[in-house]
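For reference, the chain that follows is the form predicted on its own, supplied as structure tokens.
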Amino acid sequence: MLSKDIEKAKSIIMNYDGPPIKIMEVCGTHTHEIFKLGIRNILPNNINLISGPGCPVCVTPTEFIDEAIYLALEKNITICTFGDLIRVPGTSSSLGDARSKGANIQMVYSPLDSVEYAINHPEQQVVFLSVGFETTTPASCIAVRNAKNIELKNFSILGANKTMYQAYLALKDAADAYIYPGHVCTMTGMSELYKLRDEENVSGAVTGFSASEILSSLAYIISETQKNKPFVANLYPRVVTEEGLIKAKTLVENTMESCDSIWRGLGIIEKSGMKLKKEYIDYDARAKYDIPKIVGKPNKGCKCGEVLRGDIKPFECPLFSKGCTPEHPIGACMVSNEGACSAYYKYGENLWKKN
């Protein structure tokens, strides 16, 4: 983008004096780069920017952290996660909490790390923890399918992948229009977009995480929303195509099924997540070791269900920077890197520290 084109979005955006306009960034990298390059400073008091769900971390219900360590601990299996879980509190502890009494709790980058793990180490019971947008679903899915082509009988996932589309849904009210995840329209393409737009009025636009690409962003929602009809753009075309990533979705498509899902903050969303399918049933640790139905209970004090949703700002749950910090946290959106919570205690001083 042009230095030209730059001051071009940023006096359309400076210069707005029209109806208030609220504004979703659904991705967390988006709610910390907007942070980073500092254009809420420049943002008129008609544009509210809100946070959205952030990332896989930060919906991940309490339930499904309890089902984790109730494998750690009752069940005796290892459990391989990406390192943000391991933080993330669960009704009474967290993973770090049980791999302190005993557990064993792998940290990992992939989830075929976790197959690695479990060819590594056949006298130990292995269960992958499958957080994930549409962005890291496929490769959990070639995780499970790598296992069962070999035989793999000590590895299976605990799954929780999740899909975007009925969240934009379930959102759609609380926003004028959503910054929409990059990424995850790089696996999905525009064509769930453009529904949206056409059967749901919900308008957005898809782009990147720089400076140019954000400010571009806002300035075409701004200009658009004075139109008064939904819409949709592409403004990351360099990464994300009209069709997605089609052999990524076919993989996912023919390995896993949609089910209902629990969102933090949201309550149970219709067809949002991801379970795998029957022929791989071996690979559901849930299946495997017969899990209880178990029911979590978040910390009453804690406010990330209404950040998540928009509601309210982080500074505005009472325990922000207070009992809740990136060093002891109470919520997800704290723990998580591209959490809400934590990127206003980096880079929001100036929002909390006065209110």
Partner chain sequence: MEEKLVTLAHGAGGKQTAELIDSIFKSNFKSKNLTADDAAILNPPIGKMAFTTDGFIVSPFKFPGGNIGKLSICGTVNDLSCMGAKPMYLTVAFVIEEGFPLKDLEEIAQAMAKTADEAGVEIVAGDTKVAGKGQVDGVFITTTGVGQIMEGVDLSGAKAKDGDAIITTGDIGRHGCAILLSRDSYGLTADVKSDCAPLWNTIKSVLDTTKDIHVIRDATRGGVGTVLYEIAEQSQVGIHLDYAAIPVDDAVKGVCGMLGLDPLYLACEGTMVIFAPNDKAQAIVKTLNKGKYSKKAAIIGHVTNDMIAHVVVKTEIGTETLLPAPSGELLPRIC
The other form holds:
Amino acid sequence: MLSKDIEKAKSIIMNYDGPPIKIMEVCGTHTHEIFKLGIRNILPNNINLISGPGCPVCVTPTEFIDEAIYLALEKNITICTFGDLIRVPGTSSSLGDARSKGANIQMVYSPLDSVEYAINHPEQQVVFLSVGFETTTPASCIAVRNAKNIELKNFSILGANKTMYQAYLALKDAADAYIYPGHVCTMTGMSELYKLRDEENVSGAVTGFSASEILSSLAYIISETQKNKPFVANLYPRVVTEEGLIKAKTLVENTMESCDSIWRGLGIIEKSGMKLKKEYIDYDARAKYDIPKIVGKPNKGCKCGEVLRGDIKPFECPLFSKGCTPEHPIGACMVSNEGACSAYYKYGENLWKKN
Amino acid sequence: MEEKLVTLAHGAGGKQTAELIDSIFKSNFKSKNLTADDAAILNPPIGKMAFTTDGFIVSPFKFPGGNIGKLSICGTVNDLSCMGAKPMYLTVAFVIEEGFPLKDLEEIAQAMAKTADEAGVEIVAGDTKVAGKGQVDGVFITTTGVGQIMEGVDLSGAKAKDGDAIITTGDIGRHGCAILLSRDSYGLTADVKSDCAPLWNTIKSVLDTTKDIHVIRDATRGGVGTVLYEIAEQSQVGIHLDYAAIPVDDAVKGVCGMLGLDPLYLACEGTMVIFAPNDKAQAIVKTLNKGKYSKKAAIIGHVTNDMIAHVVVKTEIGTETLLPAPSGELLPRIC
Amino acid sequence: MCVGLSARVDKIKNGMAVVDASGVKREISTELIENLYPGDYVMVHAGIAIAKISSTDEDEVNKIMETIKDAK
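Can I get the form predicted in complex with the partner chain as well, since the one above is the form predicted on its own?
What follows is the entire complex, opening with the chain shown before.
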């Protein structure tokens, strides 16, 4: 039995017959849940859901993987990473391929686990692949700070941390409203979303990850869009507060500083990255190992950028399912379970055949 | 006292090999047909026979709910059972890493004997090799089995039909989850035991209820999800699953939630998937619910003539979506 | 991005806590969350607590749906 609220939200979504609305779910976990819940299959034609850039694996540039493989194979360094990154293609191979060649690649649940690993394996040099947005960055900061506190000499991070605000700005015209990433907002709070509404007319709703939260958020966005006035709402107040997580912000400010950052498919976005501050330079793998400048070469046919911007649907990319599949990904959007192309491929076959 | 270890001499074929075989294997494997010669001489099965082999490598070799020995017997017993064959004879081949503790080998052999006994199968021949340190991980076991197919039973992965009900004989994903926890890679602790079990008696009880069953398949590596895709392809049918009806242990759900995994793709070692005509399904489940290893058996979906070669899931909100097809290594999804 | 799971705090000491999510236990860092006690629920991501959870999604969704008044 579905709750009355879920029934009502479903009915608002399925019966929407107003002007076309473009909604972008920014977060990869939303993309994944929306597919898993079959929500796309009940959308009317005038609601266009676009999967945005909020999967750190998807937007991590080719050269980052190349750098990690260089450290693993050329410098014999143990790489600790979230499982998400194992199959991401670099210029010529993935970390999974490097593992087959003898690289020591350890999957961890938390950056803190990689510090533990380093403590327990003093004979190895350990590098944690620090990817992620505001939600994940504080965990990396805690790891680095803890390592510094105990003067751990065999641990460092290879950073590719990113912040969402500049990405929202870069994509502000891609949709009529955004399903904002609940767990990023947990950290940032609401102020930057108000700013986007007031200065850029960008609308959206902070959304949780349960079925009822996603459905009710869609219903809310549909109903608010009718009012033709920019809006922002926190629909995840049980987890997201107005001010965000102050202690996390302070921690990150003390440990990292902003830098320009390359987003796979989108290019360089100014001040959209985070790197370790000078006082933590000993824990920055790029400084520690003198990694040569690597220029990654993404596959030219790959249209991940256009997919991330919502300009095309995954199946409109010429490589989609023809050479680029979850088993043999070419573009980043096919690699991660949360990537738009992978989700379309795995869940959306009936959908893309229909369209 | 110093721990006794397997040495290369144990594998050299001389006196020490004989000692190892006598003290560990012969003392546990007590079948009257266990051969001391180059091959066992046996009475053949009556009617049709099933014949299968399987190799086992598992790290760690010991896990909550079993060890590699128990697993190696269950695997082959269950493969035979899936074809409706009563397991009769097994052969076992060991490749042991130099330095492997003898007491662990003893524990493995004991588990094998006990499990074989429970399944009513005789271990009739064996082989032991010792490999140098680092050439294998602890111990690898290969088992080969022969079974006698029950009369009137005709099972095949190509026989699923429109209208069939799909039954799992128990809750899913426990073996894969238990192994994942035993490896301690993600710092998680939970009380999850492998479902590893010999299922001949379970399957026999089902076949005694009705012989009108189309497919039985062991949901081992790749889990129930992989089996469903295999059958959908092999039988050229569509499969519709009711996600809420799939029995999953709470702790398994918790582990999956934390690591972004789907229990449908975690291995089972004591759970089968059965396809049977819908009008027989209730009786089958009722029989299973009384069994030692199948108390949580449930109907999880049905077979259709649409969505050929696909598995469609009915979600918690009443919509439909595809179950993602299995692909490669299971990787946790975190960031 | 950012898979999160809600879990109950079992034990807490020096900014670290053991949390329980349907019987699965793990040690996580709770240093970012103030005023946390055993029995509280937190959102866990990559080994740290990122929020204290203040109500169930049912209550929250009920309020959202209340606000969509003009819907049929």
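Please read these numbers as outputs of a predicted model, since none were measured by experiment. Positions refer to the first chain, counted from 1. Take the two forms, find the largest set of C-alpha atoms that superpose within 1.5 Å, and that set is the rigid core.
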Align on the rigid core first; then say whether the Cα of Lys10 has moved by at least 2 Å between the two forms. yes
